[in-house]
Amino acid sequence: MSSPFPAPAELLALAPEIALGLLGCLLLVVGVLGRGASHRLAAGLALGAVGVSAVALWAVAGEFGGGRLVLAASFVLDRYALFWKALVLVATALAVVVSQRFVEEGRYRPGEYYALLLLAGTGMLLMASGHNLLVLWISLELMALASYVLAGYFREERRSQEAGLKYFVLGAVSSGILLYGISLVYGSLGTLRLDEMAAAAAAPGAADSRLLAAGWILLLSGLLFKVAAAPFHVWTPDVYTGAPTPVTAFLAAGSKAISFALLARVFVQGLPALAAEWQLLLAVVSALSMVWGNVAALTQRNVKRMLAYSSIAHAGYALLGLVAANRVGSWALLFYLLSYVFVTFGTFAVVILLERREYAGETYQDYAGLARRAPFLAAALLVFLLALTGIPPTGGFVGKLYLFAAAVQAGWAWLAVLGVLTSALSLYYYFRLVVWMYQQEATETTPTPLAAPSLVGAIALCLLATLALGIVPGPFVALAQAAALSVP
């Protein structure tokens, strides 16, 4: 008689998630005992938790790197999952580092904040390995619930309250849509496992099922909300603007990247037989995201809001890898999002350095004369803006180049042309910030960047990664190719 409990080897396979989740809960408990942990101790414990999880991931990669299904085939450990787990840990560590100054100057307990970051990271790790739609939904909700609280972490600030409430309400709606789609897919195919779904959907007559069509469309809609693609983007500008800036960076980089990983796994591995249908829908969404994100960003006067609309446009670019549904698009998506994580964190880290009264430098005037006040910060932000635009020698340029090439190769040349045109359009609002940094004089009210070694270190790391991905992309391309999902 088989044991109802999982084997130790299977628990070892989830060691990174177990370590990060348990240490996050421990930090939460420590944070409410007595006066709680000090700011530096809490940050150190959070970074230590990420380090322990990274060591566990290294051990898991050595043991299960060839790929394996565990826990009744609910989780999969393959190179694709390991790639995203490593990137999630990098994003979580960067979020902790860029949050230190914000937490130290705030009036809130640090243990709670860092514990929520770790729990959100745990959900992301589980999402990377999910091989069952219900498990993926539960993992997504673990990340989302922690993110809702983080978005509203400025409890005494009206904008933060509004951001948390909007994110929660719209997120709950999207989760309901996603769960309803899962139920319809299960009712049509009779399984929630991705490999079994692929086989059932490829059976004669399965593709003609209206129940299945309704299910995958609802499933796709719920996931597109998580990646902030148009027209499912309505929460993004307000949440990005109202949330604490380190949280905004975490949502824009880590949450978006892992949501794309989930989206790709579900549709490339779970529903490849329906590729012709979901490719067309994704192509429309990609075009809408690129156009609306860039056009709306042109009119913004708030820098964080401009970056929010920019992130919608970048969701459109990333979708090109899924629309192409070919080998190049599969690994180009990984390379692009790898670059995007570093560029996004670097950009928001510079914004955080201009922080005052718990909100970052949000107007273009806040950046006036930055090149003379802080030459390194201005140069770093210039490189990040070049990467977001897609100009060499940055990782953003190489990533877009591969995505456009994949789209052309798959016969979606018009989408690639649209991507090039909208990238050119983004030059205006990105370089408007550059003009303020290098051409305008600072005023008495312009905030002066304060010394923050952790933030400067994070910016330097992101800058080096952005340039390395653009100048010597070969090793990173090889890494993405090795980790990419196989495309039929």
Second form
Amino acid sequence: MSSPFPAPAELLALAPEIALGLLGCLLLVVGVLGRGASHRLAAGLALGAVGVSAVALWAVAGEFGGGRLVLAASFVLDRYALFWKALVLVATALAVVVSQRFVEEGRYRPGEYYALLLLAGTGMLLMASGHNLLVLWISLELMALASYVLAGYFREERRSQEAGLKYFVLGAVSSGILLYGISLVYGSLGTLRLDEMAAAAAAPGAADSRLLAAGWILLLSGLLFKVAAAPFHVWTPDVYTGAPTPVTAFLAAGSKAISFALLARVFVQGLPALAAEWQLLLAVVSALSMVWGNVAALTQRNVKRMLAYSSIAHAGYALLGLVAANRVGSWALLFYLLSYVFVTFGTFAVVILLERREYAGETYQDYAGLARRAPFLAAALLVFLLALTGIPPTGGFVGKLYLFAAAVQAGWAWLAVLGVLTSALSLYYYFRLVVWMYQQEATETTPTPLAAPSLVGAIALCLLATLALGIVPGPFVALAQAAALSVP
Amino acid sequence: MTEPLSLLVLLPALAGAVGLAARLPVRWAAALTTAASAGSVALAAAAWGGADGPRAAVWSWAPGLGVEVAWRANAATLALALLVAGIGALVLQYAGAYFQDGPVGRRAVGLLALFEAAMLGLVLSDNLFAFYVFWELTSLCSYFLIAVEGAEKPEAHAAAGRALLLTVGGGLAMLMGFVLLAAGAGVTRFSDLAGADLPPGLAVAALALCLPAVITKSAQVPAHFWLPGAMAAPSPVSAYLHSATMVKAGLVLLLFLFPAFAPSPLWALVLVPVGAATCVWGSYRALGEDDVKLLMAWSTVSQLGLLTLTLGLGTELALRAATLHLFAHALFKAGLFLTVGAVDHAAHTRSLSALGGLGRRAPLLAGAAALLAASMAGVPPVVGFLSKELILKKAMLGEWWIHALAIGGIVAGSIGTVAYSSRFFFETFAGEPRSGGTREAHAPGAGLLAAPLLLALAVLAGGPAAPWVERHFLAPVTAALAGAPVEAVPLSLWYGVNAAFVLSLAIVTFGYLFDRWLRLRLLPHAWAGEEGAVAFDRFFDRVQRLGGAIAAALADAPPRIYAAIALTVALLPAWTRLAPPRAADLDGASPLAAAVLVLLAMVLAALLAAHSRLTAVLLLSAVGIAVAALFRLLSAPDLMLTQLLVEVLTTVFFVLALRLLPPGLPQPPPRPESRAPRAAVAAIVGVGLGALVLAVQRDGPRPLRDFFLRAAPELAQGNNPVNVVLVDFRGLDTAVESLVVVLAAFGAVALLRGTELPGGGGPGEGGRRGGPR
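How about the form predicted in complex with its partner chain, since we already have the form predicted alone?
And the full complex, kicking off with our chain again.
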């Protein structure tokens, strides 16, 4: 029996996580000790931490990047993990940048806020490479616990408190379901390692086990909760609306994307023997999410709430990639989420620039005449909305195209048709915002967008990425393909 | 850029972008974009007669799916490009004179040029997906162009939104069709389509998905209503997008699909009835319209129906007739819209009841209008006559019912067309002015006259030049579309007296007479409602209300409801694994255990009915004790002990906590919630978990159970596997876990000491601002 303690060299594989986590803790200390520490300094330190982690990631990629299993096979650094880790770092950096204004205005202690962001990011990094159900669960919890606090961070606002509480209670329920599922899967397969799970489930008779069935269904339910797919989505509108908008962006983009990465790894790598069964269930969930999210988004008057429902719909689209268990599906999912992260951050960054205290500046009316007052913001938001709808020349279009094509190839044509129909429906509520921006005049009460160079820079970056993904998708597709193919 | 066709598409796009970005005066922007369009015309003309066929991809867009930009140059696509760029040049020149200097005009001119580029890309694209992309780009341009006048016209927003939703929705269906073709048959180019061996089921499905795109984009019944609504746009926009080019995109798609799909039974079955209905309804509505521009819009609907109907006949001769008429219609209808714009400019009204007598004030405009209207009506010798006669001849060759439907549709629609053409011309230009504005009307300037005049001359020349048109245009274009030269009697103004000619003359005569004598008697109150738009809005309203209800039903609900939903759904699939009880499940059962179970049920019932907190707590602990008794009966005394300890402790804690709560019973809610849903959730969760336990009991191989049962005595010298797992196998976990609990307790104590309870009286809210509470 090998030693339970890992060889120190293997711990190096965790360098990005260790760096981000430790620097996050350090930031917490700095925040407490340096009372008068400026917000800029804290944000700079947080960005620096992300940078250090990125350098560490780059350094270990060569050493461990070939998919070597380390730390008692509980951790893997294949290209799939590298892809997601890079995306997580980008999302964390973007979250730091878009949070600046919120933290400064709220006079929060910057150290604490950014430390929570970094800890959530650490959890996400771990989620990308977990190769063991328990490791995956613990990293998910690390991310989730930090997110609960962040969602309720707007302490003076009742809606934010409500969001934090709801997110916590429901998140705890889902974690419980997830853990119960893991324990049943463990009980029936006798292992927590994904590769051994796949082998055990492929053994004759194993697939018929009731215990295994109950286990994976509960496991799936818990994960669907995290990606906010219907009917496990009910928390989403309240939490997305109530949480501080930078946190909402982080949840909607980072948390959702990485949860998908986890979902895909557990089921594609760990339970391919049961693919026919979980795909059927996912198909139902995907259809429900697309219809429910889009239909409910139609009537929203609040932009954040509309985006919350739309994110439910997008979970449905992304699930198409898993339902179609072919190769196209697996990397289409990666490409789609890659574009979704940028689009979501960009959209919410515009929302942040317009919103005011007491949740003012969040309705459609508040976007009236934006095209005249802030042409760049309006044009950027237009591109993001086009991408969300799936209209060229944006990354959203290419991603949806690949997803639908994958679904058709795998014989799920009806699901793809449903996706197309609901996309057409979504055009209506996205374009209502465009109408307000471009063809209505501002009134005296319309908020003027703030001048915040860092936020505008983040928006420009997201805009560039969205267009690049739509106009020259080739290299990004190659990246996504290489990542998806590295998972056996 | 080595490919001249890329330059052809890019020229107007660049000019449009410059026009939008640089704040040029409208005149300059129009001159720039006109020049760019002229450049595109020249490039298309230069490519004419060159190497035919598909060109290599200029840009691989989305690898793996065959999504790339690749052009196709043949007589048909180049002729279409010439049409788009040529009319584009005329319209842009006209727009320079039409718009006043300002943001609206600048935006309109820039967007028109962008639209032109998208439309050129659409007709020249060989790749299906690139075609789709350009298709949606034209829809987007149309959206912004309809609503270009911004805040001044609120109704334009609604119209633009409806048009966008319909056309983009149709386009998405087409995309699905293309994905089917690509994934199912490996076809990603139009040029591969004709030779491809499509499975019949796939062909029908792909066609069925493309037809909604045709119907929405080309404004066919029942999606026709967006086109009259789009008339909120300025006249140059209507002339270019909503008569000459964009609305033809659906027909262009039909032309491109023709070789592969025309033999499909679905083709005629859908297109002929839809086209006939559109043709007749459009004519009828045009007859009752007072606004000249709306009259033209309905006339466009009718003519688009005519074209769809003709193509729907599905023969090569029909293809020939439809092609000729498509081009003819683009010429005369663009000219007519530009004329309407000039009339509007001159007389400041578009209402027929206020116009009249413009012929004397603007003779050149009247002359152009006469030629264009005659062409629309199909009066010899202008080009409209040629195409309409061809269509008539064609329709006489189909199957009997299609034949009857087609002839009926064409004759009825054509009589209407003659009648409204005559009505438009005579009521606008003949007679006496019927309003002050018209009386003071002035002749439009050269900028507004040039384009309609040129188009009128082209239309006039087209008739006598029939042999030339046949040789240099119609024959090569139809050959390119059909894939092989089409055998047909050459085009000519005079074929001798035959049925088609007689019918043609009869239609013209009767149509004219109908307008002059019968119209007001037969149709005193023409239908003028907005049936389609109203129905569409109502439908949309319903969907919205449904969405609102769904969203509102769960908005701001307490977490317990959300949790109930999640739990129920998560456990529902377990029901599919429900195992029917077997006798073996009852092993170890005894009358005593049954008695405990009955007792348990009674306690639970009492618990549900309890109204005081203390009673509830005590009953809850009674439940726990009953379970402990069950453990004892199932020979697990250690579990019973644990359970009893936990029960006692919880009860003590509960009672302690109760002391801190305000005395008295909780207020009953004003409207008691129904208990049925909760009971259902409880039943699903309870039975689901029960089933799960049963399933676990019976399950097949269980490696872990076997391992621990074997390893407990061997490795740890303990006979109770549960205890062994806790203290031996997972000993370290247990120790660390205890440590965590202790640490958490310390943390909780520290937090509680720093905070005063809110009930303790006020000062709790004071203290440091922003600090933790």
